[in-house]
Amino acid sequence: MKKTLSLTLNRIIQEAKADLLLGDIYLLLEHAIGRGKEFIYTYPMYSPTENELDRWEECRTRRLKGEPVSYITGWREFYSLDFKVDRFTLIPRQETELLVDQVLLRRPDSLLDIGTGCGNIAVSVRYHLNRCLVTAVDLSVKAVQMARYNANRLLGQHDIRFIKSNYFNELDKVEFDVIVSNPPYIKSSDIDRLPIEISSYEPRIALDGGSDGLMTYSKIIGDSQPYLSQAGKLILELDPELLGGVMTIAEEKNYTVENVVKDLGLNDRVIVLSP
């Protein structure tokens, strides 16, 4: 049976309201009949096609079963760049862009990105900063390759060196002004206790911090140190209960503390080291 034509974009919006967030609505909305925000608010009386129907309907149960919005769009917003996404790829948060501030405050040269993802962070800095010469490495392969899809969408002619590296393995010696980082940082056994559109959906590897947490943070901040130019700063983002954990591993491998940024909830989220 034929899909009733005369459904407009304000009954859809009103009908879904009863199961999801009205955000989320009309992000799979506008991809679903592929018209902007603006559209759905300019013209609330349209009536979608029933291939944007069957579309709309797609999009609504992917997201009643726990499948976050970004896979489902294949998009998320960051910096006010958008990023594609897919599920080999964290999908970046509002609190990482604390982290892009932190980077462009110090204005550096040259800016290594570990754990890149869909090249976030490295491609916002690089759109900011068009002198900064940036490195990004992530082990997985998928990550690479959508980071650098990214990068060529959003910037163009980049030089932007993204390269499959487990932290620093296949990196040459080389020093870098900054070197940033969101790395996992979930305990292994909080993972399946996330709501489920992180838990069985978002890549274990960009989760997975350990037994406490603290596994990443280790290993970038003791390894660290000959790729950092003398007045070079690490960055990391941090869950807020593992800030005396991440100092203490600072203190164990010689940085000093510079700063500790809060989010916008004022929680502790990103800490700045100085070697």
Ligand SMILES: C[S@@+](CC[C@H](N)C(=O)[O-])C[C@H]1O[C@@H](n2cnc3c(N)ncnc32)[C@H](O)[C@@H]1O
Given for the second form:
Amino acid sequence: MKKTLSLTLNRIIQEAKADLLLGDIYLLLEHAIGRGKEFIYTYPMYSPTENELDRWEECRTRRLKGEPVSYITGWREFYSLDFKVDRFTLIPRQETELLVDQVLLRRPDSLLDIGTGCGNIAVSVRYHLNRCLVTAVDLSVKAVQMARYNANRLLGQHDIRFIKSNYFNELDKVEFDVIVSNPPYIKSSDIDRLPIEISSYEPRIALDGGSDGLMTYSKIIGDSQPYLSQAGKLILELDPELLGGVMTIAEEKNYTVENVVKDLGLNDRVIVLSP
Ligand SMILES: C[S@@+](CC[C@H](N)C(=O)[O-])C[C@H]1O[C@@H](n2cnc3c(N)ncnc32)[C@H](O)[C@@H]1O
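For comparison with the form predicted alone, provide the form predicted in complex with the named molecule.
Up next: the whole complex, starting with the chain shown before.
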């Protein structure tokens, strides 16, 4: 079918609003025409080329099937930095920026990030604390590769150590001032009930917290003590419903709850533990 080359950005946006969110339309359109939001605002009467229209149609179709915008464009903003993401890495969430806030508040000299994904926490911390020695681990080799790519892009020369590791297994016996993690915490049986954007597209290894969602907390809290300095802190993201369970695990492992931080929706989202 012959493309309508007189189709303007303005018209595309108005038509797409019938079935897509405006924020998604802008991100996908930026990706399709390879120009920023400013261009779209400034030239609403621009007529995309045939290639650009083909790309837009592909983006729109993928989004309508449920694929997250970030996997279509390959990018996600986190802590005001642009991270490359793909189907092997969880898409960073806004709530997780709270973890970075909590780490930066404490200005640690050393940090371990467990389950680094695309490297969003590790790289954001290192970006703002350039003397902090950062180590980041993930069980997924593809995630480790992506995290390294993001660090190289965003930090240039850096000394973050990225390691493929099952939790602490591949680490030397080094002590860290802060251990941070946004671990997988969805109950296995709940994953298929999540929106299709998550259940069909995001990596299961990044979501699955076992039968009660607490498996990864038991492991991380249980094994972290030898890797924490004396005044060290363990800072974990959680689902608000898991707070009681995480606190019980912390007590059993002789940790003190220093703080529970709420997200913008006033849900308990981050727990700070001291050994
Ligand atoms: C919820 S995602 C968090 C990703 C990223 N840190 C963020 O906050 O967006 C959890 C991450 O933990 C990793 N992971 C799962 N099991 C692990 C294990 N046993 N050891 C290390 N990393 C693991 C997953 O591959 C995934 O990247």
